[in-house]
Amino acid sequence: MDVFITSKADFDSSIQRMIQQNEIYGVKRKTPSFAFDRLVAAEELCLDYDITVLPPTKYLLPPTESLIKFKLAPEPSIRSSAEAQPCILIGIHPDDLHAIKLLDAVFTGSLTDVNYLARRRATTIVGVDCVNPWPYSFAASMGTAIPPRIFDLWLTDLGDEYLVEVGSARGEDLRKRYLKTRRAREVDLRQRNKVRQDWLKKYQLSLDMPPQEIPKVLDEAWHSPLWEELGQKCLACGSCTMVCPTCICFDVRDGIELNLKEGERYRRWDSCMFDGFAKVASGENFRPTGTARLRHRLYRKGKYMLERYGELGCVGCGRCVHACLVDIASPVAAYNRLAKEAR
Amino acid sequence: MAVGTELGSSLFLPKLAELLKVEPLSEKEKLFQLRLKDGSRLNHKPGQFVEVSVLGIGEAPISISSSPTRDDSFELVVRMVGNLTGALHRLQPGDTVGIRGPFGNGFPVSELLKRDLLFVAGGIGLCPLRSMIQHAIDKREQFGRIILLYGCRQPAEQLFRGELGEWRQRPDIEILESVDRCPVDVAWEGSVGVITTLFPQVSIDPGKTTALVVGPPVMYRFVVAECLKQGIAKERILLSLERRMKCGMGFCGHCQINNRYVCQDGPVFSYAELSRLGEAEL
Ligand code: SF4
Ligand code: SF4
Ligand code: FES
């Protein structure tokens, strides 16, 4: 394993140099919360945050994104608008990185979404272990509090220093170019393990079963009274999906310039919790109730994604738990309750 | 993530196609004949669909209603129900549209060889079935009986009347037609009543028969019940489903029925499969 140590003071000046030469997005304090945003100065970066309002997946699947550009006159022509500027994303938490692993499986699997692929390849990922878990998160019990190995660099806060793990050739380049490091010793690795063990215990919410068992629980739960109980309160506001790092559904629209000669087709975030999500042009709505939509969302997260892509559709970040005004969106509460009903 | 290799071409990029012919079929439906401008063939299978674009307005999934056994053009029937289909209806021969696809599984042609084919079409459901009916006619010796049960609300809604007339002339196709109601001043030789009234009028060999059913969602439950009553196995009752679609590739989430994507895993499903999907409500 390529593991290094850098002092926090050195790290700050490394970040400053990185900012001067790269497009870099990191976690900033936006009182009272945190958000990923463009960094202009090293001191803006805040790596001991609990959660960001929106997940970093917004850089891979932006709220709106051009898919194709077209000209109508003199002759109709169309081209793809898939392209991306190289950038560095710094401060990704382990659970959000698990979400990116799922997005990779969806968008670069048997069919490739080149818009996603372009952005994904252009993005260097520098993640950080989460020292202060958010009270709404249940990542530890979902097995997503330890990062999957799809990062370029990974940081762990050891007090005055960061432990830096290199995950790719691109990460190694970045380390060599910007970081002042020494090789990590056995004792540093033991220290990281201890830090990780400590924070895993700090999660306040937890799933009552191994996460792989969620599909089994759901297999028996299609007719549970829970769906109606929760679903009838749903406001169809879509907040639970807008903040979710694994939510990827989109709508596609056309826009046209005022000259009426050129335009673009773009996608924008959509939500399976909106009442018209499954409505066809002739008027039929195939998921017409809050009950049906809420059930679909929790099956998609707890079962369908796993069956199709090998990854659960919930990484336990807790954003939806916090975002829902009527307190019905929590996957952990629903799965625990259904498991109890089954017993 | 592999860096550096080619991105590949975008699946969102339509090919340009020219409208060769535009023909009204009924009050609300028009038939469009198209050819891809780059000279390539669509290479579709019966029962597949394409995403049709009017650039600047949008895109909609439309099933292909002609058989690939015909020529290098293909046909679509578009019912005017919204913005995009309204814009399509205003186009003329010579105009250009965008085409993506073909998408979806289509009918399992190899499993249909030697079988008796019982086509059950409700209204505009005849359009996707027509691609398979034409295919079976063009390769007539590869299939058993061809039976078509065709139900509409009223005689004026029948589509492809010319072609239906030709099919009726053929001794190797059996056609039964119904309308829900018939105005008094209209001549009508078929049955009056819902489509299921046609079932008692045919005798089928359930072991040799595969049913191919396309129509409005309300029709499915009754037609499936009728097919089961005739003794057709669940696996041999095939239905093509309509859902909202925005991508055709399993990405956008709109077309999902439980864990299936209608755009990729469908639109054709067996009743055996659908009966296990709670959201199919069958
Ligand atoms: S479903 Fe909720 S807890 Fe799970 S990943 Fe999405 S926002 Fe986080
Ligand atoms: S579950 Fe809650 S957050 Fe989600 S759409 Fe319904 S009311 Fe909004
Ligand atoms: S149409 Fe987008 S997933 Fe099927």
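Remember, predicted model here, so these are calculated numbers, not experimental data. Positions refer to the first chain, counted from 1. Heads up, when I say rigid core I mean the largest set of C-alphas that superpose within 1.5 Å between the two forms. What changes on going to the form predicted alone:
Annotation: Cα of Asp198 displaced by less than 2 Å between these two forms, core superposition.
A movement of the C-alpha atom of Ala169 falling short of 2 angstroms is seen between these two forms when the two forms are aligned on their rigid core. The rigid-core alignment places the CA of Thr112 less than 2 Å apart between these two forms.
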Contents of the next structure:
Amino acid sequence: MDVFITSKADFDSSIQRMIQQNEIYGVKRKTPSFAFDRLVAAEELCLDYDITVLPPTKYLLPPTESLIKFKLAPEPSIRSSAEAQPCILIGIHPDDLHAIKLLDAVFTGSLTDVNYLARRRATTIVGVDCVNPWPYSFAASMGTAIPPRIFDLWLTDLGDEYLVEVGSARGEDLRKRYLKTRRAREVDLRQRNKVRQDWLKKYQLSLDMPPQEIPKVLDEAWHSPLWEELGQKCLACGSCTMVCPTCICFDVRDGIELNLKEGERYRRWDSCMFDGFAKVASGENFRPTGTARLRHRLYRKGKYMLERYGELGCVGCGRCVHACLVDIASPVAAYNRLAKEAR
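Now that the form predicted together with the partner chain has been shown, please provide the structure of the form predicted alone.
Chain only, nothing else included.
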């Protein structure tokens, strides 16, 4: 892959030109937090942030999404309502990019989700290394603090400059059209490596084991007293899953207009932590307690998704740790406790 250098002043002017010609979503300060939102001016973009409230995966799998619209009269008809407008996402962190890699495996594998695929193909990803990890993140020990190579352009802050790594033909086209760059030299690459080593040391939370050992730990942990201890405190609010970049569950519903002649089928985010999530039509609930639901969530993150899709379901972003109202959602705390019990 080609690597270049651009000054921050040139990059800011390039962003302004991009905004004038493209639909761009980037990280904006929403005091006291940060969030991905539509950019209207280059000065709105913040690339030295710690975490966004919601992950950028919301643009690929929206909280609510229309699937089809239908009419019953005068003649029955059905049409797809899926829309995928080209856009550029700027400022994605490595852990969130690992989450997109997992979503790609889920939605573009043997069973392709056409809505997701259309949005994914229409989205250009410009990511940035996280130089200021927040206290709840443990991405470094999950192996997700370095980006997978599924980006179009990747930025590393080198002070007055950005190192720009090109990851695709689309990214190269973006660079040529908007960025003023020079070829990176060996000294620039060494500086990038040093910067990465420096910020990897800033992470305050970490696993007590390699992430590849999590499934083995869970194999022995089904009857651990930890599940009951945490499950009794769970409020079933779903906060942990609503902010998770790798949660993929949704519910499909039909909405009918008051005239009873037209409507739409739509999907919206759902959560395995909701008390009715595993309830079936006959009335049985396969996970009726907070204990069962919390255990399922952590097994899904640390074992089930790896077995099915080849990727762990936790990228260590720490959003769930912060979002939980009763301080029980932390995967790193649970996995470390279970590893200690196993020893």
